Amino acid sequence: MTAAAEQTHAQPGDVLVDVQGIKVHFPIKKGVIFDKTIGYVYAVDGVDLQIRRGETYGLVGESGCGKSTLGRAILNLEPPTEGKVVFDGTDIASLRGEELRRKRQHMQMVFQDPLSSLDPRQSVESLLLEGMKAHGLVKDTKAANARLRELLKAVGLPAASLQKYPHEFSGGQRQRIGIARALAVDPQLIVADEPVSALDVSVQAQVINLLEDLQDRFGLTYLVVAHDLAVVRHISDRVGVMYLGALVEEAAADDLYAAPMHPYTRALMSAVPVPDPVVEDRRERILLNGDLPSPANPPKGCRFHTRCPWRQPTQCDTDRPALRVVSIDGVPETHRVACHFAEGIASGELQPHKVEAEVVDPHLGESDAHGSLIGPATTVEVTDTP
């Protein structure tokens, strides 16, 4: 844990980002002449989380769960359908126009693909100066040049890089330029969307270490969106696990990896390879059959119940569980789980059962005037559903 994060945990009330019931729904339209909304994709559907000043919050989940959309919604790059994003005392979701532009100086993003996120027609100098000029941070040429050299030194690039263009750099170097661009306007929060997924393993370690060093140096707060559990464990102070648009578990990184409580988190952790052949052969593996259900027609009740080996005939398919503190000895209050039967699963009272896969009619669940579009047109899992 970084020094800044340790200071943050000493001040639990110092919350920089407070996300309250955030939803992002994308309309599904149909029509030749007149578009008619016939349903919605529920990319993010009711998320509450807090990010404390100076800490790193890791957001993990499989592709399509809505984690990148949540990161963009926090910055209002994707306007929320509903809910609040309170950043340093201001509701970002309610800002528009010039007010939002001024606030964005304090919130920056590092994108997944370092090449496509950089304008190939602009030199590195132009890329870094653009944000500084937009927020009135360039006073004179001499001061600007000194600032640019300082930024490049901070991310480990030579001053000669200023006159080059993005295509002249490697993937790791381009990601460093993206980080320097985010730092150029002195932000408080950086949302890093899969910052190392497009890089080689050796370069990934360099970029992760760079992010940690910059956090200590500049007192930054990170929201790191990733699907690589090893990366998240290394860099994060707290971790949130997303499934189909909602958080299913949240805890300190060490607590989550030591004792995952939600069935989905258990399945994710069981997929992480262990560098010990004896342990790897003996440990439990939880295999999930089928694909993620369609976010256009998510399951009712617990959204994981169609794939859950611990599914129960009551509550799971009717009541959506809230993210709550579980009543288990030794589990801290900071560990929250969205599962009706977390205590029974942890104690061994409930045992996993086989989940059968069944091909569903692709037209099943088509919307009428009041419904949503269609459910998943792929293989989904059912157990004892009539």
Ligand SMILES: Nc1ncnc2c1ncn2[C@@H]1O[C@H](COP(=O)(O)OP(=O)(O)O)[C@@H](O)[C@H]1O
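Keep in mind that this is a model prediction, so the values were computed, not measured. Numbering follows the first chain given and starts at 1. Superpose the two forms; the largest set of C-alphas matching within 1.5 Å is the rigid core. Compared with the form predicted in complex with the ligand:
- After superposition on the rigid core, displacement of the C-alpha of Pro273 between the two forms amounts to 2 Å or more.
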Contents of the next structure:
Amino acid sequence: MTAAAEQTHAQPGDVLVDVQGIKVHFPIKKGVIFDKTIGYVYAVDGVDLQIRRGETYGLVGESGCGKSTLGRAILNLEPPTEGKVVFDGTDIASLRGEELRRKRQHMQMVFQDPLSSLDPRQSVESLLLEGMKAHGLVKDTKAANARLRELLKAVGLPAASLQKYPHEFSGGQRQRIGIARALAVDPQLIVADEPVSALDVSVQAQVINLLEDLQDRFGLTYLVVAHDLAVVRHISDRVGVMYLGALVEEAAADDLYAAPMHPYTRALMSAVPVPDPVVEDRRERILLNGDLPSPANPPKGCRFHTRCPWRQPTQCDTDRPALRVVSIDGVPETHRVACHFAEGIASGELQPHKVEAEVVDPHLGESDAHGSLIGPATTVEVTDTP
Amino acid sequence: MTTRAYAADTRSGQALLSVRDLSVVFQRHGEQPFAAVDGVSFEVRPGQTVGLVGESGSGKSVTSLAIMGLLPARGNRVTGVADFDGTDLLKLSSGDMRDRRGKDLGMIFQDPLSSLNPVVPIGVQVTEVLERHKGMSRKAAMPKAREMLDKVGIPDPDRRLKDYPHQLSGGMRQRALIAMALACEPRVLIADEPTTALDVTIQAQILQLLGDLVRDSGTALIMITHDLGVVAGLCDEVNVMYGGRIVERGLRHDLFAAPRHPYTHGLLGSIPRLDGQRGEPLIPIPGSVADNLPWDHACAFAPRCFQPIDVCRSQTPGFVEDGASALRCHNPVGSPHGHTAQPDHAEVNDQ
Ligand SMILES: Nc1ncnc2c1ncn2[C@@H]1O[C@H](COP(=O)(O)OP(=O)(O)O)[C@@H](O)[C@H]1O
Ligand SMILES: Nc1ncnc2c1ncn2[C@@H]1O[C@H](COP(=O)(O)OP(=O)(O)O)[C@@H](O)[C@H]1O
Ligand code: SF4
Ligand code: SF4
Ligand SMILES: [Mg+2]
Ligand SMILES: [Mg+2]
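Could I have the structure of this protein in the form predicted in complex with the ligand, to go alongside the form predicted alone above?
Full assembly next; the chain just shown is listed first.
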């Protein structure tokens, strides 16, 4: 991506964010008088990942797989059920008061929908000053004004924007305000949750370019959370693919694209439309039949086994595969996969098969009402059309 | 694995639905009239998939709602012709139009939940369509409804007939809606962003389903989307809309290989491609639709265009049709005046 980032990729910088065995389980409550916990949504269920200084780590996966929850947990906005996040050498859960506030300054977030994340009654000036004041960065008015102008310039907004309110801006401009607000406190890490999903494509590109440009200029580290694999691949140095609360594959963006190994990554990649009829006409698609199982009731063993076209009779239904380095020639150690059969699948020795689909009830608490305990037997159809 | 199959040459033959010079002007009390759709013309033949593509607010949905007679009764003026097999749909009474919908014309929306009745089981909703439009008895309609759910790939259809919409996932709901829209074998199906709310693996399923249906039943499909990737895979012919007008039309391969309108060109340059070269910066279109000029005496896109010429700000570019392609531009990409270089002197900064 950027010169600096390429360099980071070639000679890994130090680890800025070290996520260790993070789990975030949300209780499902029922009852009028007593809140009885009747189950849990296993939104994030055991994730380890490292983000190096100066790189962009992209987290991709379908809605509900736990990307946002993981992003929030990394910023300590969601208390983890288990595990810890070490930021710049410090376990953030151990911090209190002033110390926590100071660390927080270095970790900022940019949201998908800039309008709902910006207070409509606050002018841009007051929105930007808010964070700076909270972190004691406003010394005197003159310096603050200079800083505000600098920020607006950095994100490509006219200085006159300061006196305006969020609704006076287009979607792309609002996202620039959201980015300026994150930048205002001079952070090291920015977690951007679906930063361009709400924008029209022509404007998406502006914001993507802006994010890349700011990273170069300010040496930022990014965690970009998005459902769009094409966007994630474009801006990320490394990519983690999530499925039902866990990482199923992690690799350098180019390696992942060149040789996706996890069956889910393969299906996801094959489903992303490419704006080129020549490519579309000869593409092979791995169609997953059926729905994503409920995270309140994740399948045992490999979480993807209910939809996996390569599912094998042993292990898949019983043993949860860990993210591991595979023993395949030419595949670097940085490319890790959570699949028992990655080698056989990569070599073609194991072939995809056809299975039958079932519907998943989207209602978390009710998913066992239909009698299936290990979640729905959603499976995969691999069709052959000439 | 599957490779999507495409209808062969669908250019030949009669148009089934021919939209000519369609305009929709909204007029709210005390406000300036606003032309959301302005002189839109296109055709679709049996078995053909025609795309309407453009960014939000470009008039795609209003176009389809006008054709289907689904715009609010007040506050707008619809002009032009929507010739369906010899009948101008825009002249039908609302009762006659209601009969046509469901029977001859089907529609699928982005959010299936809003077009399904939340308190009525799926099965009853599908049979009601069959009873109303096909005059079937409830008893005869039930097996047909079951068959429809099965056909659109809803597993265990017997059980699903009894389910309420909220008991199905987004993807399954969209299938149920497609089953409903297809129950009466409509000859034209309008799908307005049918996969936009769905995850990409579910989108792939639904697109495959729509493609199969068109191929097997000869339905004419109007596919409305903001996603050029979806268009590239599914549509025979593509109409690009901007500011309420069609600015370019072309056969799928031609349009993507050599876009002639600067807006189409710009859109293609601004999309990160899964198979693209990483590290190559995207080329955004500067500004936003808020910068548009009124079409009356200009090209609406002029403030964002990378190669405007003087006349672009003083004259509305005409809509020039040439066989399968059409263009609304004073200075198309690759023309004598045209710059072939990268955009460099657009007047609006990125914002
Ligand atoms: N505060 C919450 N309480 C209960 N469940 C939640 C909460 N936040 C998210 N979830 C659930 O956790 C799962 C993961 O959600 P999320 O992290 O938002 O996924 P993603 O961002 O990948 O779409 C979903 O099933 C979601 O409904
Ligand atoms: N009922 C309405 N009253 C007034 N304006 C409308 C109405 N419906 C749509 N519009 C406007 O018409 C334009 C086109 O909208 P639409 O067809 O929905 O765009 P899209 O291409 O995103 O589907 C937009 O500017 C929209 O705000
Ligand atoms: S472990 Fe088994 S079920 Fe899981 S992805 Fe690998 S082959 Fe498929
Ligand atoms: S060249 Fe002129 S007419 Fe064509 S898109 Fe640009 S501004 Fe519009
Ligand atoms: Mg999310
Ligand atoms: Mg629309």
